[in-house]
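Here we start with a single chain on its own, the form predicted on its own, put down as structure tokens.
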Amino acid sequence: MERVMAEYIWIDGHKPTAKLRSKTKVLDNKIEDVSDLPDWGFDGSSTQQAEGHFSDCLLKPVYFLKDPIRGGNNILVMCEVFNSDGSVHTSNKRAALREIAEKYKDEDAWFGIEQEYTFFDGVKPLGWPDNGFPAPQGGYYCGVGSDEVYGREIVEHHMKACLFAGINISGINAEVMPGQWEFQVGPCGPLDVSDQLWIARWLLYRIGEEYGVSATLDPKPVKGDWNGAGAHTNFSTKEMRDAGGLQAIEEACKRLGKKHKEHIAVYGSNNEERLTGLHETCSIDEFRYGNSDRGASIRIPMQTYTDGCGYLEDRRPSANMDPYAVCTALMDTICNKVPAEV
């Protein structure tokens, strides 16, 4: 009998930005289906999800992948959090996405999320001098060479781990600020892209432990004339991807404009520090969309305009956003067929 280590991963109740938690359960058999995984519990009073006098919370496995850290038949398990009576916990944003995904399943929504993050070595970004600042931005984006790129070994390790696990990672690149990187997950359906992004984040933190480096999703990790970190979210429905879909994309943009404040409210904490109208962002108080416009709230890619169909890119979500909440908001606004006002 081969025993299996299952790393149960969940999202805590920390505010304003939730954190990842995990612990290991040793099982007696290889897991073939998520239904083979038992429920488990944890102390919610230690994760800001319960009071000490009534602290038990329930973990329900909903998704699993191969564990690239431990290898073998060991697995990483994404869980939803429930109260001890079986009701959905208030910190559980996945439950709402499950309902929205089912409601609009005929739309065949696809998502691709571009996760930016910044490596830190102690109190400073990785590769930065102990005193002062590196050279201004300009040569770091998609750069090469040890004088401009810091942390590539960790990034490559993370990408290979994601591929081994079965995450639909579609690319990596060095970002505009030194020590800052990006990986992309998708295209996937709403639940898959969200589950995979959370597990990819967990792997990033876990692999960082092996190098003594931390990764932060802070949307503005360094104040001043430096780029912030976002999680640009690409979205399409079948109608948008089919011939003539550009009209549906523009209608979607109009709907998003009407719900701008509601979206910003769930697009990540401290996002106002990033969405200033500078550094390839639109102001948090403004909404606009445009062709190839990286300074807009919504960018419609050049190829989408050329083809007359494709997808839109929502550039507003911050790096620390919850993909469950962002995917829910996008589907709830765009897939609702109430006509948008012109």
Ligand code: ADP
Given for the second form:
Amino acid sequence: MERVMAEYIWIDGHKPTAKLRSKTKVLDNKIEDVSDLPDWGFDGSSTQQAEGHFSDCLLKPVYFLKDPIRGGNNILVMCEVFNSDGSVHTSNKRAALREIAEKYKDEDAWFGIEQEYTFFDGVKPLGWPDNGFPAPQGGYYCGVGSDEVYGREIVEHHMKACLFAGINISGINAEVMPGQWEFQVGPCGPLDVSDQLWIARWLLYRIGEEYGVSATLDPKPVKGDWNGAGAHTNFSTKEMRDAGGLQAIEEACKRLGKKHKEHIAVYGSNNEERLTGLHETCSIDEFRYGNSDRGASIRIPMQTYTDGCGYLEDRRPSANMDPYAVCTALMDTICNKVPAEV
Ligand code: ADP
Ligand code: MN
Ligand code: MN
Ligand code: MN
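Now show me the form predicted together with the named molecule, since the one above was the form predicted on its own.
What follows is the entire complex, opening with the chain shown before.
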């Protein structure tokens, strides 16, 4: 017998933006397969997932990774939430993604998500003066030096933790607003990218505890002439990645244009504060796609044009989006080959 600590992580019913919750279960054996993990429960009345008089919700483990905080054979476990009668809980957006991922599995969809976020030190962004503002934006993006970037130690710690866990993190960078950063997860399939992004967010908050710094996914943490925070979602199918794929990418853009409102509805709350048409965004009321255009809703990267195949970047999702919902919407719109017009 080897006792291991399993951190059961789930997404709550908080509105308009769901939050992460977790608690620890001590198990009697090292876990080799997700099916070895027992179901568990929690008090849904404390997470906006149930009424007080009938409050038990079910946690079903669906994915696990090595725990970089506790090390050893300890693990982080992603769970789906079910009602006590076994039906899918309304807060459980992963269930729909599971279905659509299975339906379109032959498309071999890949996602790469760029998670932007902002560190806060109490009530102000990390590194900002107690009164007033730092120098205007311009020198901070991918900057270096203690007068340009704030929180690098935490960022490095987080990236190493993601690598140890086995998250497919593909990079990090300092962002346009001081105290703002980005990490990317992918490319990988819809369930992997979403589970890993949620766990990477959990690690960011958890590691922040050790520095007394919080991270927020607020799409517009500082009003005014400061960049918001998004979660650009890069997408491709096998057809798009293969020679001549540019045509499939352009068709996908046209389909997305017909469903703009439906997508915006699941691309994160308060996104209208960020998608203003300024600060490298397209207005929330418009839909445009274009070659290398960072002011468009969808950007087709220059390399994709050059190669005639590759991927598209949906720049609309906000930092606080739910990747389960965004990946579901993208697959539903793009992989459904029934002509969109009829
Ligand atoms: P940007 O130039 O917009 O800042 P990044 O380098 O931050 O782009 O992020 C691009 C993301 O797209 C990465 O996560 C990368 O892994 C992912 N990506 C690369 N190729 C593909 C592809 N064919 N399909 C989906 N995602 C991809
Ligand atoms: Mn990026
Ligand atoms: Mn960015
Ligand atoms: Mn981008």
